[in-house]
Structures are given as C-alpha cells and as structure tokens.
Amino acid sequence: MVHLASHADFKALLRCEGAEGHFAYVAPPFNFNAPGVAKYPPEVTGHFLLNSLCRRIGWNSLSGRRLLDFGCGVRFARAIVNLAINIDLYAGIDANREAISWLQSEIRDPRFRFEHLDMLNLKYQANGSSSVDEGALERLALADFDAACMFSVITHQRPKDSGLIFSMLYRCVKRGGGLYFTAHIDETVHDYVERDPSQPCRLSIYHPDFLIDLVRKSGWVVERTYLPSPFQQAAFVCRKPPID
C-alpha cells in the first residue's frame, strides 16, 4: 500500500525557490555553415567548437569572457541563447546586413552585442567598402576584449585584407588576450593562391608560415598551430603581448 505524505509533511519537505529564470530560444533563418557540417544542428557544432576554442586558447569555459568573433554568422549566438551558456559578453561582427539586423532585433540579451561591418570582399560582399582601415572596429567602441576569434573567414581574404583584420582585431584585443582563427594551408603553394581563380575569395589558400608571417606583422605572437580537426579547418592560437 502507498502511503501518500500528510499535508503537514509536504509543508515541511517545501522549498520556494522562485522562478526558474526567463526561457530563450532563438531560431535564426540563416544557415551559411559549409553542407557537411550544416546537417548537424547549429547548436551542436557551436557547442563543439566553442569547447574547443576554450581548451586550446587556455580557458576553462566561457564564464566571465568577453568574446570577439569576426564573420560571426548565427551559430554561435544559437548555440549561447539555446543551450544557456554563460558568457561576460559575445559581440558579433559581420558582413551580411540581414543577418546582424535579425540578430539585434531578437536577441535582446545584454550579454550580446552585433555589428555590420560594410568591409569589400570578392564573395560574400562585392560592394562593400574599400577604405576600411585598421581602426574600424575600435571606432565603434568593441575593446576590451579577453579573445577574439574567426571560424572560415581567413578562409576567404586576399593577404591585404587578411593583414588589415589581424590589426583590426589586435585594437580591440586587451593585452596578454588571444586571437584564434581557422585557415586553408597548404604547405606546396608559394605564398598564397586563390584555388578558382574564376572565384576570388572562394577558397583562398595560403602557406602556413607566410600566414603566420602575416600575423606577426599585425603584433600577435603565434604559440601553436593545430591541424584541420571536425567542423574547423587548420587552426591557429596567438597572443597579444602583455607589454609593448
């Protein structure tokens, strides 16, 4: 027989916590991730990649970081917002217009912040702006930051406009802070090439040491290198020294 809890028993064993706190879910209309990495859910490969952004730049997790990621896309705002990461601040930078107009506009998070940046590129924006120059970020106030990161965005710059984001990037970067991107290398081409030269910017392809030539030029430090892994190409860690 069951015995079922008298009523002063239930009064006892109660505990008022509160509310369980707001429920977000953010569902954006945008999927720019490559076909094979597209079939998972965006939240899967963002928590995936976020893990090992945090374990390879030295961090625990993303608690208390303030995070740059230059060509954000949506997957890792979807992946932050849905699986409740806890984060100081994510700001997102990128080129497609529609996509940071979404995200501002649903994702009221203060823990968030989104820009465009109106910056030439052959393929993803072939009217953008070509005096973009090495303070554009810092002009609209992103400092500060702990890291900044970029998943398949070296990918697709000529070494002009690669040099021009590294140094974009170290403004807004504190000192002793990180920088971690992803790349195409190819260890049998001289320098660079464009694999399609039919399509600049498609698959831009560059020999590891003229790209780390390239980011030493910018002031960061390179301190290890990892070789194309799941879902991320050839990857990168660098620092910003803590001192002049």
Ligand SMILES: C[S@@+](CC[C@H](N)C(=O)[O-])C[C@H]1O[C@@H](n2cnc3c(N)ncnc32)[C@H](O)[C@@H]1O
Contents of the next structure:
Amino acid sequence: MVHLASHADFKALLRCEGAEGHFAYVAPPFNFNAPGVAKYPPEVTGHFLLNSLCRRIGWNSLSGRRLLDFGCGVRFARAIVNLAINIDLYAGIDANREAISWLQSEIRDPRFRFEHLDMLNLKYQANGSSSVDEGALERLALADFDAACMFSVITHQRPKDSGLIFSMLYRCVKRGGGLYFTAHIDETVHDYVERDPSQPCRLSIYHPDFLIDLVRKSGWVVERTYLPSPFQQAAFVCRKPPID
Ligand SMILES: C[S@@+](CC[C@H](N)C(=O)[O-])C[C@H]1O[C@@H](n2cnc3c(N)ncnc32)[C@H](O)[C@@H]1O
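Please supply the corresponding structure for the form predicted in complex with this ligand (the preceding block corresponds to the form predicted alone).
Below, the chain from earlier opens the complete complex, with every other chain and molecule after it.
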C-alpha cells in the first residue's frame, strides 16, 4: 500500500531555503556555424568542443579558468550560460557589432565580457578597419588569460590577418598560457590559397608548415596538432613560453 504523507507531515517537513540556485537561459538570434554543425543545438556542439579544448590543452575543466575567445560568435557563451558551466571569466571578441551588442545587453553576469573589434574581414566584416594593430586587445585591458581560443576563425583569414591575430592574442595570455585554434589545412597547397578566389575568406586553406611558421613568428610554441574531428577542423595547441 502506498503511504501518502498527510498535510500535517508536509508542513512539518517543509524547508524554506530560498531559490534552488540561479537559473539563466539565453537564445541569441544569430548563427555563425555551418549547416552541418548548426543542425545540432548550439549547447551540444559548444559543450562538446569546450570539453575537447580542455582535454587537449591539459585542463580538467573550465572551472577557475580565464578564457579569451576570438571570433566568438554566440555559441560558446550560450553553452556556458545555458548549461551552467563553471568558469572564472569568458571574454568574447568579435567583429560582428550586432552580436556583441546583443551579448553585452543580455548576459549580465560578471563572469562574462564581450568586446567588439572593428577589424576588416572580407567574409564577415568587409567594411571593417584595416589599421588594427598588435596592441588592439591589450588596450581593451584584456590581459592575464589562461588561454585564448579560436574555432573556425583562422579558417576565414588571409595570412597577414592570421599573423596579426596570433600576435594580438599573445599579448593577452599569461606566460605559460595556451592558444587553441582550428584551421583548414591541406598539405598539397603552396603556403596558402583561397578555395574560391572570387569569394575571399570564405575558405582560407593553409599548408600546415606555413601556418605553423606564422604562429611561431608571433612568439607561440606549437606543442601539438590534431587532425579534423567531429565539429572541428585540424587543431593546434600552442603555448606562450613561461620565460622570455
Ligand atoms: C565561423 S564563425 C565561428 C564562431 C565561433 N567561433 C564558433 O565556433 O561558434 C567565425 C566568427 O569569427 C568572427 N571573425 C572573423 N574574422 C574576425 C576578425 N578579424 N575579428 C573578429 N572577429 C572575426 C566572425 O564575425 C564570426 O563570428
């Protein structure tokens, strides 16, 4: 026989401990991911890729970490908020002013920071500025990050912009910190090509050795590389040397 607690039992057992944690949910009205990725909920691919980043860079989790995400789009912020992922600071930088404004106004949580960078990109920001310099992020007081990351961002950059981005990020990450990024590589191309020269930056393809040289010129040490895997292209794990 099922025993049902009486009303009197319920009252006697009742605890008034306040709200059960903080609930937050965001649904940014933007998508920057390819159709094969965007068919899954952003939280699913975002969580999967953040786990991959942690594992490959040598972290147990994002807990206690400061992560700088260049070309952030909206997916990782969405995943961190909606899945209540622990993180010390997530700073997202993007050339898309509308997306950054949306994130700034909708995510009012001190663990998040979003900054717009007006930088020319022939696919994403054709009217952007071509005079961004290596200190642009540092001047926004973006400093002391445990790591910087870029998912599908170098995939859409000309070499001179990739070099500039690697240098900008180098200045924002602490000594011994990491850089994780993905790129489209192909050992059969000479240095770098655009898959479709009539649509520059739609798909920028690099010879891996050429790309590694570019990364090294900015001071990073390339520690490991990975072949493409679900939801991400070839990946590079780099380290800022602990001492000069
Ligand atoms: C393919 S989307 C990837 C978005 C996000 N990283 C993700 O994986 O969901 C590329 C993003 O990089 C941004 N982007 C491209 N070039 C940029 C630049 N030079 N400066 C800042 N953001 C840039 C675009 O606006 C876009 O949001």
